[in-house]
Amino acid sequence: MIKKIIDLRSDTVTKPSPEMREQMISAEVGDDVFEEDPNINLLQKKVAGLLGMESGLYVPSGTMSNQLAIKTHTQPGQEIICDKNCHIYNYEGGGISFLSGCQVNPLIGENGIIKVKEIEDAIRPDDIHAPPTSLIALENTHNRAGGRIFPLEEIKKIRILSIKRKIPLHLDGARLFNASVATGIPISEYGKYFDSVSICFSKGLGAPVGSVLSGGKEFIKKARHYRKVFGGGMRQAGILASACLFALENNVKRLKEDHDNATLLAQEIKDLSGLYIDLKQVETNILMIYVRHSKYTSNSLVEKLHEEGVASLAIDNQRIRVVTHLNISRDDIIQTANIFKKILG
């Protein structure tokens, strides 16, 4: 008999519910390259409207959404400022250089948060020897920082700088709804401080495929061209977009359950020998567990957990990441805590 695996590797492993599947089956479709798919058009309009932006573009993935934003905002030979641990720098296959011909000036933030003073100091001078700084990119929530929320007050300061220096500001908001639910700040409030925002539907919101890039009309028109160049022009993809529409209507408020489950797990295992967890860092649905054990490394503990029925990820030699999501129940969390206690108790 195959043992049930409690899959905490990522919220990308979520599977569409029966109700979501029903909506997908009955979705009206059209050709999206001709901008004729009604569900895609509706999704783009809704997301852009929620962010207070003019237009949106549905794409297959968060990586494509971010890379389209970078390509649209920049020219080859320019430079992007971002946090050293952000997704666009670590997990998008070197797309910044490969697709846009830009280099990165990665700043060492505090738990993924880079401050306005650090950004201002990193902006290149007007000098023929230096690549022009052409984009500032932030991430909210921040994946490698354990789902940390980027403070709105710091975003406001960075926006003032970006306007002053005429440098666009992009948000990798793959989990922006998590930040919104945790803080009570509507995503429209976040959106007003950015030139472009990427939101992902295939993580905590539970859709199988898709992200939406939002921005101004001319920006999205240009991004649509690059989407075609990148091979991302889709046809009758309203079947997929309908799942995202379902997620918008049904799966946003429930993100609080995921946040509560991550906090519960942290509380249950924080005192186990060989682990370190900072409860103050558990703000949303991602929990970083520091392994300081004489017997286990992060990798060997991940292997042992899997043997006992829990899937997780070793982020580096010292940290394990677990992510709660809509397919994980409170009972799953209690069982996971008991497995940790069995191994380390």
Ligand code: TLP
The other form holds:
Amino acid sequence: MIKKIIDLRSDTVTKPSPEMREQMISAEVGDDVFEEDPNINLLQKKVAGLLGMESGLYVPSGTMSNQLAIKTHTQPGQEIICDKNCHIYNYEGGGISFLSGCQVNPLIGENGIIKVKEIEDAIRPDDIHAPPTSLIALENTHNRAGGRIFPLEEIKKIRILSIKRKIPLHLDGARLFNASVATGIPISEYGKYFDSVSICFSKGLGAPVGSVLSGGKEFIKKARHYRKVFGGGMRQAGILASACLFALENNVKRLKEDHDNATLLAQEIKDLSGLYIDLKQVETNILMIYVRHSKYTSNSLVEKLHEEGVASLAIDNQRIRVVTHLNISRDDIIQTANIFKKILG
Ligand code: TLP
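Now that we've seen the form predicted on its own, could you pull up the form predicted in complex with the ligand?
What follows is the whole complex; the chain from before opens it.
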């Protein structure tokens, strides 16, 4: 018998439900390069509308969405301010330099949070020696910081600075719905403070493919051109967008279950010897577990967990990441906790 693996490596591993597939099968489609796909047009309108923005653009991935935003906001030789641990800097294959010819001024944030004062200090002077600062990018929730929520009060201060210095502000909101469900702050409130926002549907929301980049009309027009240049102009992709529309209707509120499951697992295993978890840091669906064991490193513990039926990821030499999602039940979490106890108890 094949052993069932409880897959906690990422919320990207979710599989479309039978109901989602039903909606996809019957989706009406058109050629999206001609802007004629009804489901894509509807999704773009809905997401931009939720954020209070003028336009949206459906793209294949969160990476493309962020990189299109960067390309559209900047010119080669310019500089981007972001947190040192953010996704655009660590996990997008060097796209910032490769695709936009920009360099990064990475700030050492606290749990992914960079403060307005540090950002202000990092903005380059108007001097021929300096690369012009052309974009500030934030991430909410913050992946490498363990699903941390970027405080709205700090975002508001950063927005005032971005307007004053005429530097656009981009949000990698791959998991913005997680932040919204956890805080009760509507997506529209977050949307007020950014020039562009990227939201993913193939993470906790459970759709198989796609992200939407939102912003002003002219910004999205330009981004649409770059999407074609990047090879992201899709044709009858409404079959995929319809899954995102299904996710918007059905999979947002339930994100709370994922947050509860992450907290439950943290509570169950936090006292095991050789592990360190700060419960206060578990705000959404990502749990970072520090491994300080005499027998296991993060890598060897990941291997051992896999042998016992739990898939997780070693993020670095000290930390394991587990991510809860819509294909993980409370029972799976109890079973995972028991496996940790069996290995380390
Ligand atoms: N994150 C993935 C990996 O790339 C690390 C994961 O398993 O968490 N922004 C954020 C904050 C993300 O976490 C991700 C994906 C993306 C952008 C990129 O999305 P995709 O994978 O659709 O390109």
